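Okay, so here's just one chain, in structure tokens, the form predicted alone.
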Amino acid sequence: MDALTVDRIQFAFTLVFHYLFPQLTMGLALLIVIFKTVALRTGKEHYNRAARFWARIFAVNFAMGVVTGIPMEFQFGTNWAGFSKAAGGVLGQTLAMEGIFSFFLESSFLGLFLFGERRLGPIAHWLSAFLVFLGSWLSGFFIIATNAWMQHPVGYQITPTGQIDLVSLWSLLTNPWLRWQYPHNMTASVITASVVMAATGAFYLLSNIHLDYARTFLRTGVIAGAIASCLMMYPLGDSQGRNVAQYQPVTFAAMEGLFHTERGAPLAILGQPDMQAQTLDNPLIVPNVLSFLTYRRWKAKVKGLDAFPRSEWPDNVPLLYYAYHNMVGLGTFFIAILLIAALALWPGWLYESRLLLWALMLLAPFPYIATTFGWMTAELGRQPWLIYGLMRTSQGASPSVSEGNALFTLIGFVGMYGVLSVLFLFLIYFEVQRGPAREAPFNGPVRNPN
């Protein structure tokens, strides 16, 4: 391997590991606000305790996200100096705004939420939960705005020295790519949090402990997850796919395994890309559907990979194709499981069905896998560009960092993150075993404690 390949593997590894944590906290922030709102409206301490339990899970994930996020930003200067030098004037805007406006908002009010309930009172404590949610989702906005600019650069100019300068912050923050990528990403985080919450409730029911909270977690997680999963398919997933077709048509062709331009292009459900023959082996296709989904016309022309120079194709078409199809397949699976579970909620069958409870509990890791496939689709699809149409990935690496240096730090990250994983799993295990009910009673101002 050369230094560029190791740099890419290192950033991919640190990114995937880091994003295991924010995707849960961003979704949990919304669900915690829901619990606090119900507690405020009903006066039931049950929902306050549920919110405090998930706030502890939130805090552990938040801390891990901070620890693993800092090395990623340092890599811009160490491994990707060419990229930072050329585009730092653009990306520095959103990254600075994320740190100043959203990170400090989220972290400050998280402290108030965790430790200030007795002093704040019900309304102020609800407000602290809402501001944690606001800071979390603002943080996601600025980070996604950064990535959206790399996918579809807008509002810039290139100076005679090759620098990329930002000329319109408004264009950056209203990027048409961002319009669908942001809600797509945040809805995925709600799915992750909802499934984790439902899985925890299922675990408690199967273990016959914390039964009241188990039903609350199960009900909230299933309903929120079912709604978010359906929204993820339509309109969010559909619109993001059309976004890619409009602004990155070569990426779209690779994602769909469409090697040849066609009118009435079929949708490939299954198949294995054969790069030499430029076809799909063993395909399972639905005629004309890709044309309709993309352009709302059954016989619309969809460009295949043959419409673009080979140098513009994504670096690894098969991996991109599999990542995209696995993401879509898992998303469809979530809809099926969560809708069945939601239907079983109404007559109360879900609480007694060991089969569905086991299915929900074992579903917990799969939103993380689906989200990882989603980010692989986005990043592999942009290749061979670091900034789409402006800077090749090979131009962004640090020329003075050798393969050996990059490999040494990669091994270090693997070892360090392995230790952090053990610590994280221990802390989560401790909190789940402790449960929401095993805490000192709160004697605050509630109207009707449960």
Contents of the next structure:
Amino acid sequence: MDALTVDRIQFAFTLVFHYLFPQLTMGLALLIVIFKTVALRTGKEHYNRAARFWARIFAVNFAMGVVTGIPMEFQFGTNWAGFSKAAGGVLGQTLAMEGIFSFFLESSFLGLFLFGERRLGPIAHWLSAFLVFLGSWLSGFFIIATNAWMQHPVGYQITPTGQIDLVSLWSLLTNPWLRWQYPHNMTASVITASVVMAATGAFYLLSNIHLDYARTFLRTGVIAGAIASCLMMYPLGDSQGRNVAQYQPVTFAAMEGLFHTERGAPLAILGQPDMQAQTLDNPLIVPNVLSFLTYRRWKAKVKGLDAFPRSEWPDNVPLLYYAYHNMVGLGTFFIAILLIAALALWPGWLYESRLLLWALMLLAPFPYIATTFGWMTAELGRQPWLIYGLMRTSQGASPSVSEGNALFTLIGFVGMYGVLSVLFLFLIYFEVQRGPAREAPFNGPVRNPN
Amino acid sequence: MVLFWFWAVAAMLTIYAVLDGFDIGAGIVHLFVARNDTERRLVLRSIGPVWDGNEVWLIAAGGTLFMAFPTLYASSFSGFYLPLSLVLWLLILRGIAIEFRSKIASPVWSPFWDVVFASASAGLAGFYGVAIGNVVRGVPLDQSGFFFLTLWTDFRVGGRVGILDWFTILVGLATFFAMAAHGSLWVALKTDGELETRCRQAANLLWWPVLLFTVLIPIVSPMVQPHLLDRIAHHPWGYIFPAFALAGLAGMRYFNRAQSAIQAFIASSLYVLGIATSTTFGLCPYVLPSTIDSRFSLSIANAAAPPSAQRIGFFWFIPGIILAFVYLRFGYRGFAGKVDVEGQGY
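Could you give the coordinates for the form predicted together with its partner chain, as opposed to the form predicted alone above?
After this comes the whole thing, all chains and molecules, with the earlier chain placed first.
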């Protein structure tokens, strides 16, 4: 392994781990605002308690998101100095804006939201929940704007010293790539939060505990999740895919496993890319569908990998292909399960059906997996570029950091995040078991659940 | 324009030092001033709703530095690779300790996190000081614009330097004691009873080492970085910054003994502000001096972002930072007064 490889593994590892937490908190912030709104309008304490329970889960995840997020910003400098030096004038903007516009908002009002309920009164408390939601969605926006620029750079010029100068903030914030990537990503985060909420409800019903809340969580999670996963397929996933086809056609060909340019290109559902023979082994394909989905014409020409020089191909085509297919496959699966669950909700069957409850409970980890595969698609698809068309990944790493030093910190991060995961899961299980009904007593130490 | 960004980043880092300084300081004295579970909860509650907002100043300052001085960001972060990674791990452990500690009442869970919280806070304070010491002393920047420092070499300030040498260790100790005193005064301000008394005593005791280092470091610094003397000789108005620090130092002692908690905390904030601005003033226009040759030093001019990026940043930065102060005011106002163990919280 050389230093570049270690830098890449470390960034990928710390980023995937980090994003396990914000994807829940961003979606959950929305669902908490929904509970707070219902509580405000109906005056039912039930929904306030539900909001308080999810606020506790939110707080633990938020803390994990904050502490694992700081290394992401730092690593641009520590491991990717070549990249930072060249692109800081552009990407520093969105990162600084995230800190200044969203983190200050989020952190100031999160403190009030978590600990100020009695002091604030219902309306101000609702507002603080809303501002936490706004802050977290804004921070998502700035991060996606950063990534979108790396996928599709706009509004810049190159200076004589080789640095990249920003000439239009407006272009940076209205990047055509961002227009679909942002809602795509945020809807994914709503799916994660909805499925986690529904799974918690299912777990309560199957364990026969906290039954009132179980129904509320199931209902809210299933309905929000069903809506979000349908939106995810159309228009969001569809448009994001066509964005890739337009701006990164070689990435698109690799994602779809299309080796050869074709009129009436087929959609590959299953199959393994064979890089030697340049074919898809064991293909399960639907003729003409890829052409139709991409260009809305059954016989349209779709460029395959053979239309591009090999030096432009993503450096790991099979992994990219699998990441993309797993994301799409899981997304389709979510639509199926959540729609069935939503239909079973109306006659009230859902609360009785052990099969559906089990399915929903076991669904909990899968949105996280799908989101991770989605980001792998975006990041592997951008290769071999760090900034698409402008800077190769190999040019971005820190020239002064050796392989040995990079490996030292990679091992450190793996060890630390491993320990944190165990403690985190333990704590979350404890909070879920304790549930919404039994709140921490207002005076004295927290009681043990047993 | 570039001077604006220099002082903007310096101001944000100074605010970070004042604000996160007190919650890190609270962590350093945590095990000593708080003797039982209730008192330790109180210490955590005194910083609970604000610590992560305080850390946002670091993130925002980092982002602004990235935007306005990308060359400095790239060079210093990759050159200080190892100590920065340690700082990141300490920040992670400390944040998690604060948030996890009081979630489960158990004789093994909470004391474990208390120790993690205290040691991570102590380590952070020390490393921040060492980092300042490194920036003042300078680093082996060559014509490539990059460098790499090992954690230590022979602990001397010349030749092949490491992160740790006698000078940077001194600055590290100074920062450690200053933050500990600053944090004690904060906890004293936010609590009452025995805990408050012990915090006052701690601040009184910690004042002596702070005084010692405040005298010692200005004496040895010019030996390590001669530019400091040059700078003050040409701009005598710069004496105002150390004067702030000395006024703050005197105020810490006076008001703490007079039991005026708010004034004492303001005085120690003034001290931190005075020290931070003195350092910034002393180094200007350098942002990272080279120990090899001053031609290779990074200065405000050669480390800055291209012109258009600087200009564009200016337009959103001003309204953004005003908004940030508004939020900050809300956050702290909702958290006014002494903390107690009632209600939800840490």
